[in-house]
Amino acid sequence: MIKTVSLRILPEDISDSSAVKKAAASALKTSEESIDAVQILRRSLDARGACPVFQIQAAVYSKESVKPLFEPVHYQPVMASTKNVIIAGSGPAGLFAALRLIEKGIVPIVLERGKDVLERRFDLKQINRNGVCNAESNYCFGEGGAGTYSDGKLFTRSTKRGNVKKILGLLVQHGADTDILVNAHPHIGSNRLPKIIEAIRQTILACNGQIHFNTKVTDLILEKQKIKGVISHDKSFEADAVILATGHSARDIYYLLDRHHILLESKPFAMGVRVEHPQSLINSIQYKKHARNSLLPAASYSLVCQAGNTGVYSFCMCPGGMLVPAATAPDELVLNGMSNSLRNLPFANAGIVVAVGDPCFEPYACFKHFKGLKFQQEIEKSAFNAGGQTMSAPAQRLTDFLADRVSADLPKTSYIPGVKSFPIAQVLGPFISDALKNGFHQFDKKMKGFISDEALVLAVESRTSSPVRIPRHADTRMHPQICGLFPAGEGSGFAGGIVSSALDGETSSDAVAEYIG
């Protein structure tokens, strides 16, 4: 017999199986001896009360074998003579699309403009230490995509897009900790995710899939209104269909589609700053008197409010993490955050962003579907110039940003390229700056102490999602104009994160399989 029960467990007892069993027995009004096992299905931390407590959902087993948390997928090699599909991009959408094609008996040909996941590290070191941006290999481009070296958070609300449990199970199958299957806010960490990406690559190759690194798509092979393949430099790849999973920063792909008069759409996105606090301060706000309890994880937050007619919210919060330069061009500055699996660094950072759309894009209206992209690009160039035309970031103390004064000095930061005191409002303009100020004051009411002289505001957080959408039919998932072209993931404008992109890659492969029969 299996019964599901909800329990509240103190932090000091969450790892004690006997304490959890005792709580389950009490909840079910039965004896501990009648319980063979208690399996935690879901776990979240509730820190709203005087004492933080874990809320768990558990399966209680009596005279029955414990069921596995996930069912592994047993991949079989695909015959080389079968149909094949090109996948442009090896981020989560591309990799999970490839795995799904193998399940369907179709050969995936993955083309990645950047380097493999380990070689990327040399270019990340270059941009961090020397401010040198490799336009093809950076925090956004390369095997694994943008999430590989910028945190690896797996939280998603996209349960209607597909089987989230399967995606998490596949990550565990390839080396992730089983904790991601039960944690309400699963996180792998930028130190562990590269090995998992390598393992996924080995699965694809072992099943006769192909992966080509340093292979940037430079043109499309089109015949009337049908895609027949792609061109990379002087080499062509032909296939029965193409999945375009190039990510939210591959601007050249949008321009390539535009040159072929392929339909694109401008879309709203969000832009703002990264805010960095001492982790100890966030702990004290969230955990109150329990801030130094070593049994509690580094505290996080999720904030949202309405500032006039626009939304302001926290994005990609990284407890115990650091800030990184995520630019994809040498004359632009983009910031992101990351955390390793232990989340034990002394700083906490998050994007605090403002929803932007047509009012902000109006000066760029002549660029039509590229108006949001042009707006994004101009802000990134402004941040680069404000930082001294290096990867140094313009920054202000949060209190100085709110008071419209230049910071006389700046607190310590995790951002390796360094910071330069500069009035952030001059980078962002009045619309975003005013909304951020409004939002910060509202956030301080929810988290008293959030506005602090120790908090640092850095510009610019601009790659929350794509400013361009590649349209597709809701049912066939194919581009409405080009047969055989399947836009997928964040770069298509239909996903926003590792899990949602992976789901989008899977369902795109299902649509491809139906298309090619």
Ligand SMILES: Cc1cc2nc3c(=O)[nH]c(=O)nc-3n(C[C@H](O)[C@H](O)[C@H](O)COP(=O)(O)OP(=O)(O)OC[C@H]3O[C@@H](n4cnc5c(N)ncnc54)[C@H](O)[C@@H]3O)c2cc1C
Second form
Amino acid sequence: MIKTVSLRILPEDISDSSAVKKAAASALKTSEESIDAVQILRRSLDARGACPVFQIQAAVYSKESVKPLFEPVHYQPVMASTKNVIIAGSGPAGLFAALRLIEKGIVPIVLERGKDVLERRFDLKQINRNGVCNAESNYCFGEGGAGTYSDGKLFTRSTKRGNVKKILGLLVQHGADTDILVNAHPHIGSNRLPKIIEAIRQTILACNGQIHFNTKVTDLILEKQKIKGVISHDKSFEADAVILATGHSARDIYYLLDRHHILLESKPFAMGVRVEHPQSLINSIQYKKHARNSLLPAASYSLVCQAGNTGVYSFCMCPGGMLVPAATAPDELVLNGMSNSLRNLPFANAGIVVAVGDPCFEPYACFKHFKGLKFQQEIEKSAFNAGGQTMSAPAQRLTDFLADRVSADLPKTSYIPGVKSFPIAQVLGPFISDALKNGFHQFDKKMKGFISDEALVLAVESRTSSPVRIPRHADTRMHPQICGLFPAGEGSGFAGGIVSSALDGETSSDAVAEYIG
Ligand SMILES: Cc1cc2nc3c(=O)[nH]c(=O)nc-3n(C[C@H](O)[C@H](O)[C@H](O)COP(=O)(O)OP(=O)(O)OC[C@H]3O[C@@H](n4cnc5c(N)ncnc54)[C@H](O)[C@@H]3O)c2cc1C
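Structure of the form predicted together with the named molecule, please, following the form predicted on its own?
First the chain shown before, then all remaining chains and molecules of the complex.
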């Protein structure tokens, strides 16, 4: 027999299976001896009360064998067919699209502009240590896309877009910890992701899929509004269908589509800063007198408010993490955050961003569907110049930012390329900086102590989502003008984040399978 119970477990008991069993027996008013196993199905931390406590949902088994938390997919080698399907980009959307094509018996041909995960590491070192950004290999471009050296937070609100459990199960099948299947806010960590991406590559290759690195799509072969293939420099690849999963940083792809007069749309997105606090400060705000309890995870936050006529919110919070330079061109500055699986660095950072749309894009209106992209690029270039034309980030103490004062000195930061004191309102412009100031004051009311002399504001967090949408039919997933072109993932403007992009990749492959019959 299996019964499901909800339990509240103290942090000191959460890893103690006998304590959990005792709690389950008490909840079910039965004896511990009658219980064979307790399987945790879901776990979240409730830190709202006087004492933080884990809320768990568990399956209690008696005289029945424990069911697995997920069903692995058994991938079988696929035979070469007469139809070619190309996937441009090997980020979460591209890789999960490839896995899904294999499930459907179709050979995926993945073209990736960057290098494999191992080689990519050398280019990341170059950005961090020497401020040199390789436009083909960086935190966004290369095997696994922006997902490989990302933080690996897997929480998504896109639960209606597909089978989130399956995506998490596939990550476990390729080496992620099973904890991601039960944690309400699953997280893998940047140290673990590269191995998982390599394992996914092995699955694709073992099933006769192809992956070509250093193979940037530079042109499309089109015939009578139908895709016939793609070109990578001097090489062409024939295709009956192309899944375009190049991410939202591949501006050259948007320009390529525009050159072919393929319909694009401008879309609103969000921009702002990264804010870094000492993790101990966030712990003391969130856990109060329990802040030093080492059994509690590094505390996080999620904040949102309305500032005048726009929204301000925290984005991609990284407890115990570090800031990284996520630019894709040598003359831009873009910040992002990541953390290792243990989340044990002494810093907590998050994007604090402002929703931006047409009023901000007004000066760039002549660029039509590229007006948001131009606005984004302009601010990234301005941040690069303010930082001293290296990967150094312009920065200010949060208190100085609010008082419009240049910081005389700056607190310690996790950002390896370094920081330069600069009035960052000059980088962001009045719309974003005024909304941020308003937002920070509201956040401080929700989290007393958020505004602190120890908090550092760094510019610029600009790649929250795509500034351009590549339209597609809701049902066929195909571009309305070009037969056989399937925009997918974050770069299409229809997805955002690792899991949502992976789901989008899967659904695009289903649509391709239907299209090519
Ligand atoms: C530092 C960092 C931390 C992040 N943390 C998180 C997180 O914790 N949780 C979360 O959900 N999301 C996070 N993200 C965002 C997440 O990584 C993206 O949302 C996700 O990777 C988007 O997936 P995608 O496949 O659509 O695009 P991408 O991951 O951007 O992949 C696109 C791929 O296409 C390739 N490509 C581009 N142009 C071409 C071309 N012309 N020809 C061939 N290949 C091309 C690129 O090299 C890249 O590999 C983070 C991002 C960064 C940078």
